[in-house]
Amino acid sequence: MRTAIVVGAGIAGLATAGSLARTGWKVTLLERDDRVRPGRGAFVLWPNGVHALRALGLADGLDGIATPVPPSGIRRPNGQWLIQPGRTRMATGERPLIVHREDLHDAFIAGLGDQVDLRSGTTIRTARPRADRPAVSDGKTIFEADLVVAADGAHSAIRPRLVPESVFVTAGYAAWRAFIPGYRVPKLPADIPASGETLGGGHRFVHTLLGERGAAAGGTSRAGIAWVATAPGALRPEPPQMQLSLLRRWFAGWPAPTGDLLAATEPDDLVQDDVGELRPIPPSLAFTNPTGGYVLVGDAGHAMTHYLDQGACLALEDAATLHQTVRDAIPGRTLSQAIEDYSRLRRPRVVKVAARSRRIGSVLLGSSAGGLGLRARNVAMGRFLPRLLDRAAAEAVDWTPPSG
């Protein structure tokens, strides 16, 4: 039987890993937590992302579990639109959709099956590139398969390994991100949008609804606001509770409904992400032995800036792709060959992608002009901005899953 492990229980580990036991697969996937857990928040499922739930068959259920995402205007702090609603991010065409974390990783864990062999609490620390079959370890213990898929995340301990010259480097900005649930989610008015954005100074908050306005305010568990707040600086090293307290600062004063939904954050709510790229993107996401390889998948692989909100989808395209790539392929050249087929697709579009998302995120949160040079700006964006946006989002969302 061919065999695969997987480095990684997050989004990329546990689709790769159901996809590769769906087709005859025995997968053994390894987990550094003591067990599997969900994360928490929500996150946005562009059409690419939901193409490639399809092409994985996970897709299943997907309507009753995710909200799509209203279209969405810019502001300035002072409340003045740069954009305003419905005028970009794909208004008129395919939706994006925004879901519960908690929700996709129940349809990860039932898409698992029974050929695969997790194990959780497994650090591993090294690979053996060089060896005649793909190897990892912990330490303590060597796993050894025909396949190895590096899941492990931005700072993945098997990249190193393969492409060192490959680094994650921060972008000087440290983002936050939380969900409020349902029942928590303060009244607010009417006319505030469903979905927004405000930038200002280098900083940016984004909020957007999971489920109806009345499940919202009246408490089922899964519908509720996310929230991504962005500033300037490094990863902040204070607890919880000081960085929100920090938050409510840098954020005071700007229109609603910031301050709303910062006041009903908690601090266990509270995720704190470091915002960066991995640099460069290595020259293949796939490395090649005798009877097999390794391969990069999500973050691992491709980790970019958050500006187009764009990780989880990517990772998803890669487990569908790696997915139609080895579904048939046999230890030795034929599996050699279909990781590099898999490389060669996907590598051109993650940076792409990524190159994309890093101009974003210039735009965004660049200059920071004051008085005329203000007003200057946020006429010039109001009109170039649109257009930036929309190109770059139909292309981050133009992939189809690989026909086999």
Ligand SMILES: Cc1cc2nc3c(=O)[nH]c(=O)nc-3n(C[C@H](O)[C@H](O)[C@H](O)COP(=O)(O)OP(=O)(O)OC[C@H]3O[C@@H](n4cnc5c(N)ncnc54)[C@H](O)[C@@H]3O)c2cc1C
Second form
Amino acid sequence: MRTAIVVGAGIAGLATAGSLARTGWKVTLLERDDRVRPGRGAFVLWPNGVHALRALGLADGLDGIATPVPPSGIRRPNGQWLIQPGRTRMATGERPLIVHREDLHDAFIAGLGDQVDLRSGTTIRTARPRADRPAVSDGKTIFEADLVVAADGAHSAIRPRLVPESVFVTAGYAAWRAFIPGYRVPKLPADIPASGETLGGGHRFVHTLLGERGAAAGGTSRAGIAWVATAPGALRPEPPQMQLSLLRRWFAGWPAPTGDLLAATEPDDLVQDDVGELRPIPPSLAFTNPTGGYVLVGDAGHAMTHYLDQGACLALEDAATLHQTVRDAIPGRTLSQAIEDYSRLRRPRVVKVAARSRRIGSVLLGSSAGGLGLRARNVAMGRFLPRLLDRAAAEAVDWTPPSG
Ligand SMILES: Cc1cc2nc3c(=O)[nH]c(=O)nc-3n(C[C@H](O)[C@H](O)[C@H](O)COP(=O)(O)OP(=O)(O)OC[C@H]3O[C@@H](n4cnc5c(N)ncnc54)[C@H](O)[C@@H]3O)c2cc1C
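Having seen the form predicted alone, I'd like the form predicted in complex with this ligand now, please.
What follows is the entire complex, opening with the chain shown before.
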């Protein structure tokens, strides 16, 4: 029986482990945390992510858990519209969806079936790329298989063994995300958009309604409002309560519902992330050896900034592509060939989306490394932003699963 080890049970690892198991692989899934749990907050799933979910056979319950992202615009902190609602990113036809991370996680766990040997509390520290068989170790046990899938995120422990020159580089911003469940969502006036973005002086605040407006539970089991705030600087070391106070101060006076949402947020709702990307994206996402080899999926292979909301969608594309390329491969030359095909199909795509996301970030927020200044940025906004966003969104969603 063909064997695979998947390291990391985030969205990339869960999607990959389930899809391999469903095509007859014996899969061991190794996760550092004591329990496999979803991240907090919500994901925007662009049509490419939905197509990938379909290709993986995981989209059946999507209608019940996801809601279309309401048309949104972009404002300045003084309330003036930079881009009126509906003029950006929705121009690509199919609307993006928003889904609670826990709902998506439940679908992935169901998709693992009972074939995957899941071992939580296992932190992988090394890989042996030069051995005859792919292998990883937590310092106590060596796990060997025909195929090792590194799905251990932006700060992967496996990637440095395979491609040491690719490192996570910060963009000079930190991001916070939170999800306010329906029963705690403040009552908002009817003229407040259900989804929107405000930009000013390197700061950004985006909110999106999940489920029916004003309802604790609309068509989904977990309705509420998700928001993401971005601010210049490094990760904040203070406890969540103090981070929340800082956010309330930085975004004070911004157009509604920013203040209402920050007031309704509790410290436990907050998740802080360093904004950055992998540089360079590895020259190959596959590393072969006589029986098969290693592949990088998700953020382990192509961590990127969050400005296009594409990281998880691309992780799903990775899983769907790997599913297709290794489906009929047998250990040895055909498996090595299959994982090289995976890299050939994925790398140009992720390089392109990462570059677009970087560019959008430098226009939206300015770049700490000699990017556009505030004045120039404002001029660029009015003239170029709608076109730039539309083109970036159109390019990012332009993906179809490889055919068998
Ligand atoms: C603010 C923000 C908003 C975002 N919004 C969106 C969005 O709306 N839509 C979208 O598509 N993308 C979005 N993204 C991107 C998305 O969150 C990531 O791209 C995605 O979660 C990456 O998934 P992953 O499985 O590759 O990595 P991770 O989610 O990082 O999972 C890695 C897993 O590996 C485990 N692990 C790590 N190291 C080890 C080890 N040594 N041994 C064993 N296990 C290990 C971890 O515990 C974790 O479970 C956003 C990102 C940010 C920062």
